[in-house]
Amino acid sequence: MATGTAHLPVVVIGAGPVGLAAAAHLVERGLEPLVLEAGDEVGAAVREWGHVRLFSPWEYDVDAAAARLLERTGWEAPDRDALPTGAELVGSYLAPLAATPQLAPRIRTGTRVLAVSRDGVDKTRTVGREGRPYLVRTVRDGRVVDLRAHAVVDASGTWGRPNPLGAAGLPAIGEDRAGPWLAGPLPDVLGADRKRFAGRHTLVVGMGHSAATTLLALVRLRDEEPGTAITWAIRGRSPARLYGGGDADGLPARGLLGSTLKEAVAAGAVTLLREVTVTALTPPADGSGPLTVTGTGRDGAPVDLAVDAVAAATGFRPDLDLLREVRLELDPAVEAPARLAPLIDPNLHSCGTVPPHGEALLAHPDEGCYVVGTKSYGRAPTFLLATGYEQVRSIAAALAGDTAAAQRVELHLPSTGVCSTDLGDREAAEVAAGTGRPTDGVGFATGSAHGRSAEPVAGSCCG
């Protein structure tokens, strides 16, 4: 970046775990962060799934630079092996971090970023572009304010922009009218939303950790509330990738999540429908009663379900509109930085982790502009907080001119035990040959299949 803009702040978009970690690293490097958060409080997105327990323990959930700031205030780190809920992540970590003297005056909540551009030039202009400050357009209390920045770190995440239920990346017909039956990706099944699911039929769509979390919570509810029915629809041929590596997973809670779900399906507590394409959602004519879900299943067989609620755990997609006037180099499929995309492309990569990476893989044609955290993964799933912390550590070093530190890898992630891309094909072949356990939900319904699991855990967007 040009020295002429060095007096300006580095704007960080989003005051979630990765955004606040970015601010902590920038402060340590002697740079001036300005954190802009659309919500009224820090960690606004995390608060919305506060009832969910992460599958990664505190050891991987606290950023090193953030911990150093907190320790100056007398903060004591939580048990490194404990699994926090989203609410605990905010209460025991994010809120105290935001309150530190170094960060508190540098955070503006209730401030939404509308757009980012280069000051005085649009996206098409090349001559004179390099070295210009960034212009960040914001709105707060209805008032539009333009800010100028030395660099921009977009850590705004993907929460609030779910993928649709329909195929081809488009909403199913009638999805826009089915709002009252759509429960979101991570409903509080055993808490605030219990009445919505107890004794009713719920369809869960998706094959990530969010889907597994909701399914296992519903299994537990099924044991407590007679008449509770659970259908699980996936687009693929096999759920083997979600079932995971079991005891081989470096994060035990993540391995247990998949293996426990596998038991629930085998026991008949969950009815699994494979190769499902949802084509239409039809609300009842009088506005009350079940929602009709239609589509196709295996071998083109018709799917016709009447359900009381749909938990669409179909993943998220990034909001790239606010970066439209910035020159980004994105993979056309995953919508992640082009050099990062091959490491996380779900068509090629079945692991829940990727190699740690930093500034070199996240840089774009417009120097000093970075997309980090879950948003850097575009449409790819299973992001780990520790990965985001390594991203912003490297970026802060690069912005401070410490190229050697930016290029170093200072993170070692746990393995998943599932580094094969042929798991689905292998399980499908085993079932067809009669050597594997069928997992279509056929069998006798037994007692709780949730037995040895603690509280539900999740991580497709946060773990």
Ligand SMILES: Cc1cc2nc3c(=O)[nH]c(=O)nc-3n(C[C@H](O)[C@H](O)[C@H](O)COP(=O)(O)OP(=O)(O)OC[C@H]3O[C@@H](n4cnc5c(N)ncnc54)[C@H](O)[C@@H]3O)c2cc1C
The other form holds:
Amino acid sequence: MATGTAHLPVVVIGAGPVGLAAAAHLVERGLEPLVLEAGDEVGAAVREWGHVRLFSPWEYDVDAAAARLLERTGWEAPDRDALPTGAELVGSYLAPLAATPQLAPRIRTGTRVLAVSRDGVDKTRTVGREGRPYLVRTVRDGRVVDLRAHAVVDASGTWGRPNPLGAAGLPAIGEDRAGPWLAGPLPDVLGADRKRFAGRHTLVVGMGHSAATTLLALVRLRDEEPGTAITWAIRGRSPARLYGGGDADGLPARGLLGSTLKEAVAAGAVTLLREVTVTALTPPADGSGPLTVTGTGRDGAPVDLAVDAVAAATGFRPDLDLLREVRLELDPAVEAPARLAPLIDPNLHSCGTVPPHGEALLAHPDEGCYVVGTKSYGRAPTFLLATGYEQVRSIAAALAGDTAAAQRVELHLPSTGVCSTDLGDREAAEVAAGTGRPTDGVGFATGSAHGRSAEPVAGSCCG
Ligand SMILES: Cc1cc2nc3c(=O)[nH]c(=O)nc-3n(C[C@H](O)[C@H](O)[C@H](O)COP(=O)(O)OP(=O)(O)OC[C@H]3O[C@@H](n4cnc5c(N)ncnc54)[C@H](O)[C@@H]3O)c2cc1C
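Starting from the form predicted alone shown above, please give the structure in the form predicted in complex with the ligand.
So here's everything in the complex, that chain up top.
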């Protein structure tokens, strides 16, 4: 890293769990972070799914440097085996962390980063590029302000960019007009959004844990509210990957989610439609009544559904627009840092575990610019907090010049318990046959496959 800019802050984009952990590690290293958060409060994205319970117990949810900062304030660590909700993650961890005297003055909420560039040079200019500060363009209360930074750590997540419902990565025809029927990936079915679903017909699309969470909440609602109907559409041929490893899952809550859903489908509470491609959404002519969802299903059979709400849990994609003026090396398919992508590519390697990785794998041609956290996984849906915490520990060490600590990466993730069974092989066969779709929603770790140039996974499920 250039030393001429060392007096400038390290800008961290996003005050989610990984952005705040980055700030804690930077402070511990004697560096000066400046965290810019678009939301009015820290943890803005997590707050939006505050009603959802994590499947990772507290043990995996708290970053070590963050805990060290918190412990100085008399903070009591939550029970390491308990599973927090998103709201509890914010209330018992992120909010107190942001309020510590070390971080509070270094966080600006209500500040959205619009773009990142190198001060005085555009992306094409090579001569004199190195050593220039980063220019971070922000907007706060409608006022655009440019800041200078020594380095940039983009931890802005992917929550704001859900994948569209339509096939081929494009919105279904009419999707832009279907807003009133689209309930988002994780509506609060049993709480704030209950009325929207009670006694009505909901279509859930996707095959990740967000879909499973919404489906199981709807099943509970169905027990309480007569007339509640649930249809579940998946693009692949088999839901086996989501049903998961059950008792064999290293995170029991994650295993239970899949096995409970399997029972609900078998019991007829949920109507499962396989191999569905949604092509069009047609709102009723007079604007009230059900939405018509059309497409194709198994063997090209037509799908024609009238639904009151759609929960599209089809995964997320990173917002790369804000990084357009910096030189990044991203995988063309996964949209993750090029050297990380082969380790997490959902076509080939969909275990929830990942080899330990840090600064070296996350570096880009523009030195000192990093994409971390769930955004570092691009379109891959298997990111876990513990992975992000190790990423930012290593990056902070590198920025502080401690190369040895930056290179010494360690990560222990609980395995899913499905990777050594035939589920993964079945899934891989489906993909090979062109019927599976591994990125069909937010999934956090299932299946098994080996390929591309993925390194062996130490201590993980994919051996
Ligand atoms: C429902 C759900 C359950 C999950 N459960 C688990 C689990 O059990 N275990 C686990 O390990 N992981 C889990 N994850 C995955 C992952 O750990 C979380 O998504 C986590 O919140 C990712 O943290 P992050 O800091 O990378 O991103 P986020 O939490 O998304 O934070 C990004 C922050 O950046 C802000 N931001 C966005 N754009 C800008 C901008 N342009 N300028 C400034 N700020 C911006 C956002 O407002 C947000 O506050 C879950 C994810 C979801 C969605």
